[in-house]
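First, one chain by itself in structure tokens, the form predicted on its own.
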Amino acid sequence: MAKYTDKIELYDDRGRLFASKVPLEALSPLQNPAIQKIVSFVKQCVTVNLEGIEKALATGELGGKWCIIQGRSLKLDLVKNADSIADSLKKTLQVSKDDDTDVKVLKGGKHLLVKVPAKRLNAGVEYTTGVTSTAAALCCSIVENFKVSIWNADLIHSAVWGRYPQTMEMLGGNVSSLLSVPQQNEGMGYALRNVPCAHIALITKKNAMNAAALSSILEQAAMFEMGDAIGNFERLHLLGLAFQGLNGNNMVYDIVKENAKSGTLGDVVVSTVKRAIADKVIKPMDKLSSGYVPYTTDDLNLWNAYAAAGMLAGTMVTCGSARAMQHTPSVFIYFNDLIERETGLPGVDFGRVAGTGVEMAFFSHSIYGGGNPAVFHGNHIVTRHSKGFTIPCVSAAVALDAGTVIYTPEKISGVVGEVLSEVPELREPLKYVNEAAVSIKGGV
């Protein structure tokens, strides 16, 4: 028996109907197999930069840029021998022959995509198992395959692990994960929120709908992990995931299409309010003496989901028309300001998104000027305040950007985004989450 009566119409990233009357809980991280698989892949999948290791060994630049050990170098043809390294790495990581270990050679041997077996992660309590076991196994594989002497084995370790453990993270290392080390998380349950929007945009091949979906999945899954999506608050986050992140009822797509040619952010607000009225989510109250008509709602959670979907549409219209990501904070501030004035109802996430926009504008545009939207994530001091509703918009904006920033997503993300785009569930989350929701709809 479903806990909630909500039924969602599922659409793809092109606005095509996928399935009707799907229970809301079929999209929950607690129920949806594809979302659980995505979260598992985030822990299991690790990237290896073989070209980076080869270059580091050849130049002696170990442990980060300009950290050169004079007089020490090692010339190994790692890229040319990527297949044999991959085979050895897989054998070392495997727990049993039939487990889910996988090592793929990409870009002519320059990169490896490693999937660490779930059994290794299940044997511990930390998600860092994926990176640590891959790095350790890779050292063993290179030393054994190339018969590296005991006197040079330390170079292999430094090229793979970077400056760790002298640094908290693997500074200058060539094994990477989407997840940052636990010490960089701002609190309990923040691991899935600590993924820069640059990674998300590149993993989804800069498809704005899928970028928003992947961000929303990670953000809202984190809400369950940190204890926010519990009890009375669970439905708030599930509806946000369904309507904003997963284009429920085709709302995001419809509003973008309606305003694509000449729409402004104000037009998107009007479209959002009209949709909410037509769907009976909000209704007008008595007209005030000034002529102003405030609105009310019997379902504040659903109104928040509608407003969140409208805000994502507003981000796509604004940033898409400029082909620039920098407008995101302005959208957060003024979409919510306008929708609150238009309806008298709270903006997205009850004011937290608007506040986030003010701080984000300061950090990225004002006297601080710390970075473009691609560097932000849900764990960032600026953008952590809104729980699940801000970062999907930022990821979509980064995907729509046409190269307007000095530090591009490609430069920020590097190998991680490029390699993990080879994982279909991460690259096209809408497709796989929809399919999984339909497969379990009868049992929810």
Given for the second form:
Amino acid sequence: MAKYTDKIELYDDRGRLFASKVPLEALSPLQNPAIQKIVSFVKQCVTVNLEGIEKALATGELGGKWCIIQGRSLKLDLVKNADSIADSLKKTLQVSKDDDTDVKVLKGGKHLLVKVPAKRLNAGVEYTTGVTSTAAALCCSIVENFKVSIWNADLIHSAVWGRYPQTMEMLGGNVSSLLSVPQQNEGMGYALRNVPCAHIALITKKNAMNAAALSSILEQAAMFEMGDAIGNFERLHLLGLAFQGLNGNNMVYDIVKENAKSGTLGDVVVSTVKRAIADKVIKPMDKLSSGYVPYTTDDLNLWNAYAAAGMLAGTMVTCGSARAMQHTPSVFIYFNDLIERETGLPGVDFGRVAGTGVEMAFFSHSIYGGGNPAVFHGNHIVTRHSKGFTIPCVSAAVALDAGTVIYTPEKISGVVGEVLSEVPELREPLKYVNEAAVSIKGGV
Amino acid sequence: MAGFKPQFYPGKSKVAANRKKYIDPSYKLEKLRTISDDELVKIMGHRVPGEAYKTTHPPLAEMGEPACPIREMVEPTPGAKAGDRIRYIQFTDSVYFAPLTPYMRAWLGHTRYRGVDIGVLSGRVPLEARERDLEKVAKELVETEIFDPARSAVRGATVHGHSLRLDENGLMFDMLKRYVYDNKSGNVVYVKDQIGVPLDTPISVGKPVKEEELRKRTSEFRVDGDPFRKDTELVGFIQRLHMLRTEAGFDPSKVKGI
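Shown: the form predicted on its own; wanted: the form predicted together with its partner chain:
Let us now look at the entire complex, which starts with that chain.
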């Protein structure tokens, strides 16, 4: 029996109806099998930069840039022999013969996409099993396949693991995953938020709808883990995920379409308010003496979802028309300022997004250092305050940028984004989450 | 939805009405002065007049774009299409009855212009956009009633002065002396560009608007002008908004019938 009576129309990234009257909870990270699969893949999928290992060994530059051990190098043809490395890596990682372990050779052997078996993760409590077991298994495979002596095995370790354990993370290493080490999380449950928007934009191959969807899935799933999306606040987050992240009722797509040719951010605010009035989410109160009419609602959670969807559409129109990512914080502040002044109702996340925008504007415009929006994530010191509603917009903006930043998403993401875009559920989350929601809607 | 008419801003005071008017994009801002395209380009100082626009990436048509439904739908601005660099114009507005407050620049900028990035700081407001789009927007910002040569200024760096006393000619203090008052003509003349590089020839931005006219046009609340607290409708509106934000933070499902 569903807790909530809300029903959602599901659409794809091109505004085509996929299914009607799907219960809201079919999109919940607690129930939707595709979201659970995505979360599992984030833990299980690890990227290996074989070319990077080969280069590190050949030059002796181990454990980070300029960290060269003079006179120590090793010439191993790893890229050429990627297939045999992949075979033995798979065998080493496997728990049983036909489990879900997988190792894919990509880009002619330069990269490997590794899926660590779920059984290994289930046997521990920490998600780092993905990278630790891949790195360790890779060291074993290289030592064995290339008959590396005891005197050179340390080089292999450093080329694979980087400077770890002298550093907290695998600095200069060549095995990575979407998730950072737990010590780099700002608080409890922040792991899924610690994914830079550069990765998200590249994994989804710069499809802004899918970038927003993947970001929203990770952010809102994290809300459950952080203790935010529970009790009185669960529906707030579920509606946000449905309407902002997953284009529920085609709201994001419709509003973008309405303003695609000549709309401003202000026009997007007007479209959002019109939609909320038409859907009877908000209604006018008595006229004030100036003639201004404030609006009221009996469902602030739903109003928040409408505003959040409007804000994503506003980002898409503003950053989309400029083909530039830097406008995101300005959208966060002024979309909310304008919608609050238009209606008298609180903006997205009840003021938290506007506040986040102020900080992000400072840290993304070279005022107090920082970086371009592609380095931001939900765990970032200046963008963690909104509970899941800002980062999907940042990811969409990064996806829409045509090349205006010095540190490009490609440079920031390295091999991670490119390699993980090979996982269909991560690349096209909207499609898979919609399908999964329909498959369970009867049982919710 | 038929019937719906955007209202932009609450409040019953003259200042609130001015804010509403400026934010409303259907209101045509009154043109008070003419600055030629070349003069404006010189004041901003990003390129020499007549020089081709520098680019940050190839034109979109040449580079091709990823398959994305949003890119297919959303029309890029002319500057984005051509791959222009992103450049800025930055304003400082005096606290003494300048036409705009810093926040107003962002509010009206986002309702009137597409693809702009506006940031509000304590004493300055930069507006960034693709270069050719910026030049178009900057023209309206400088030529119309929302700019006053004495109380608003184009300042790219060393912006301080918005809260300092005005000089004997009514001009806002500028440590870089980018502009001077020409006693003969009564005009304010820019002798340096927005970051303080001397100009070859001075550029006049016209006469300062008279005090009583400024007081009519301003969107600033001031205790010695139109005080914010006298606009009880606006005060009530802001208080309600803050109450709703706070109560929703406690439990959004319990905020009903507000």
